[in-house]
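Presented below, as structure tokens, is a lone chain in the form predicted on its own.
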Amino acid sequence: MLESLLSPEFFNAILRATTPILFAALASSVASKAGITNMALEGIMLFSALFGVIFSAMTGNFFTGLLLTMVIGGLIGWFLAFFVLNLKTDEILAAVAINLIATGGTVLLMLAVSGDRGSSTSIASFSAPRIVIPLIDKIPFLGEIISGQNLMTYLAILAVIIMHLFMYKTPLGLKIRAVGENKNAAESVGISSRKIQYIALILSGVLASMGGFFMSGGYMNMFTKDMSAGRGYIALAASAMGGNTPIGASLVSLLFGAAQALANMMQLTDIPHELIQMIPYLTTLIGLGVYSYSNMKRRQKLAGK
């Protein structure tokens, strides 16, 4: 077991397992910075995983399938924004409704499109390619980890850099953070908080959809029922623990990705399957517990001063 944990294959698996969580964590961070908790990540990822398979099969190209899937993610983000901002629906209840619709709706859509019930085995979808990086792939150990990953994994790493620059180096990113910090103050200087929150939720939906696409077009090569498996909720925890910043969210996502990779590796042992499947979720609960305790002690310390 120790040899497996120190092998390049394990670290390679960590990056694969981190990719969908990282996309969703970035989605959560941009929505949170605008003052809205996007708990619909699970549903968006589930819908995107299915539409990624359908669109790539229809167009015969994974890239076109990805772009169309991102449009679907943005539309779901727009619908969430419409219900929350225009119809004044509770943001948590609206998100839960989307998640519940996704659970049954994806199965219904898959049945209508292909006749499959459990997995999209009859849909000839296309997956994002694996990229071998010249020179780096020749480096012992490190090359086996970094090179040969799915294209979406590299896009996730690139998305962290882009989102960091977007949030902290652009006028729109400043407006998003201003609205999230104090909506009334932002509006007093002419910023439309509703418009900014619409943009943030649409962008959040697009990012989450990329994570969903990876699950059925990278992590696996098909759609299966409920394949998001709580990754949207794990991403919410990663974003919160990372301070709702792109870099912080990415570091915590790596931790949860490592827990998922460990669970996958331990399936070859004699440990009961049910206990192994609990590892990513126990890691999330423990991490949130430590994070909440640290925040509580910090507040008590500040109050004491």
The other form holds:
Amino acid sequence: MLESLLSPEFFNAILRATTPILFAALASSVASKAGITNMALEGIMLFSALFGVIFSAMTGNFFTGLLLTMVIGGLIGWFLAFFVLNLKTDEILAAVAINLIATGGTVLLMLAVSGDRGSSTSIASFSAPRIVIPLIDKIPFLGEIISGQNLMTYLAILAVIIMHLFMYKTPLGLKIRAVGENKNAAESVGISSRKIQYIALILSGVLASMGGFFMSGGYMNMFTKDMSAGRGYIALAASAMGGNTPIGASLVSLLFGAAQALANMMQLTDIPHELIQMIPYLTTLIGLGVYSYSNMKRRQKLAGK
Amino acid sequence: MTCLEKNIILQMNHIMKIYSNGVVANEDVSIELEKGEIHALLGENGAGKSTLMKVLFGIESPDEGQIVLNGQETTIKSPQDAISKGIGMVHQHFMLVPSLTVAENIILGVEPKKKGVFIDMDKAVFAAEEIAKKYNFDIDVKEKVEEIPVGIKQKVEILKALYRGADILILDEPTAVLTPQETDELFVQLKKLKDNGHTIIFISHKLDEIKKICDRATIMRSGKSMGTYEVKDITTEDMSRLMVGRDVILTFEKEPAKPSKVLLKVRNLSVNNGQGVLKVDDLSFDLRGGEILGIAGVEGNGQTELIDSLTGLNKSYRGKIYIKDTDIEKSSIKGIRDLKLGHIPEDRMTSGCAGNLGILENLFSNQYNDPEYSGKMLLKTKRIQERSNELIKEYLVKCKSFRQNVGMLSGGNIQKVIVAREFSTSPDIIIANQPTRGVDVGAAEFIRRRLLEFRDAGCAVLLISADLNEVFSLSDRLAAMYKGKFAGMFTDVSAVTEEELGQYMLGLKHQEEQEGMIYE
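Structure of the form predicted together with the partner chain (previous: the form predicted on its own):
In what comes next, the whole complex appears, and the chain from above leads the way.
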């Protein structure tokens, strides 16, 4: 057991399992920085997982499939923004509605397209390729972890860097942070908070859809019912615990990815798999507990107790 | 004299503004600014100063009247429009983003760019430092706004306006949150701005400050302009008479206090705020039944933290608080209220009432458990409605019925609902924090009388007020709070003058030996 925990295969699996959570955590961070909790990540991921399969099958290649799926994610983000910002719907209620539509809607759509209600095996879809990086793959241990990942995993790492630069080095990122923290201040210098929040939610939708695409076109190579399995919610926790910064969110995502990878590996043991499948969610709960406890301690310290 | 000779930069002529609820905020108000002057806009709360400035800054549109800027008639559609026309405003509540640096706040919305996509931070820092240097502002522009003191935050706001090219600067009660030193520093800088040709509108109701720094003053009273005066030609007495329209000293016929036993005991109380800053510093005092202890102080000297601790809103304090000999550290807010403590909170909208609920619900939010109004399972609706009507009548709340939402009432009437709620439980201790702030004269008078009645009936009253008139006329003992301590405690209120009290409030004076803090 310990041996397999220290093997490069396990670390490789961690990166794999982290990828969808990481995309969604980045999605959550940009929305949160703009002052909105995007709880619809779960639904966006689920829709994107299905549309990824459909689009890549329709267009005959994964890349256009990915691009079209990102459009879908952006559209759902826009849809959420419309409800929250124009119609003033409660952001949580609107997100719950989207998530419920996703649960039922994906099954219905899959049935219509493939005639199957459990998985999309009958659809000939295309996954993102695995990439072997020349030279790097020759490095012992490290090379085995870093090289040979799915293209989406590399995109996720790239997305962390891009999102960090975007949030902290560009005017739009500055505006997003300003709107999220003090809307009045932003408005007082002529920033349209609504426009900024629209942009943030659409971007959030696009990022989440990339995580969803990876679920059915990389992590697995088909869509199955409810395959996002709470990763959207886990990502919300990861983002919050990482202070809603791209770097922080990705580090915590790595922790949750490790929990997922651990659960995956332990399915080969004799422990009942129901218990093992709890690991990612338990980790989230414990993580949030530790995070909140340390926050409380910090507050008490400030109060001088 | 023509406009050109006097170099008039801005005229607002015959401005009329009536709000949708029928309040006439500005009635035929005219004001004229000469280039390079500091012009005071003087008036009591609710006199229409803010409305006039909102019209100028494009936040409100006037119903009638014209604005002439640099000799040309113009309309100002929005704050952005105002900024682009060279008008900048420093709001009383700062419009800053705490986690951003000073430089980032200054350039927000007008960011310099490099390579087309990125913010040119070097340029931003340089520009911010440049402008700070030009006006002698000593600021580290790379510091985060959340880590700098209030006085500096205000400078950042001024720099923000200057960076956007403001010729006319509106300062809304800029000294309200400043220490005396910070105020002095601000005045030096305002003079510097004036020398550089900027025109400043200085909104205030502090006469000494206006005397010190302003060239001319326009005085407003209940929505109308009482005229513009050369500050050097008008006495503060005349200014105050024009501003208030009555003799400012209000007096109450009151019996001498008959203090009984100590009901509230505070020992070595220290409180930090959320940022870890010490706000109440080792404070000990007693409050007895049958007396009113007034606390005067500039906002932000620990009053809020003190009251939050006494009323159970803040539990993270050090030291001891006893209400009728009960240590309240472990008590819930309800537990504290059950000791017969009534609390009129400082901010009526956030912690005083539930704006979206009816008057009835608000009136009974502290006594729904009382067997008089509640059975075992259900509320005694009929009894509650009867009592609501009684209270509405007794406290002269102007409303359609007890079903009306509290948020729809005027500020004064909301305050009456809160006061009615707190007083109707016949408390033994009343903590009244700014009980008459933003309340019309009639309602204020009414609330003050009730406080005196309670005191005469043996109730202990702790009164915190920014209104010096109020603390002077009501208090039996008077404390000046400065930096979390009582800098002065006066057991004979008639023996202390307003000026003297002011010196204690501003930390210029400090009693070495204090009497009348502790009675047990």
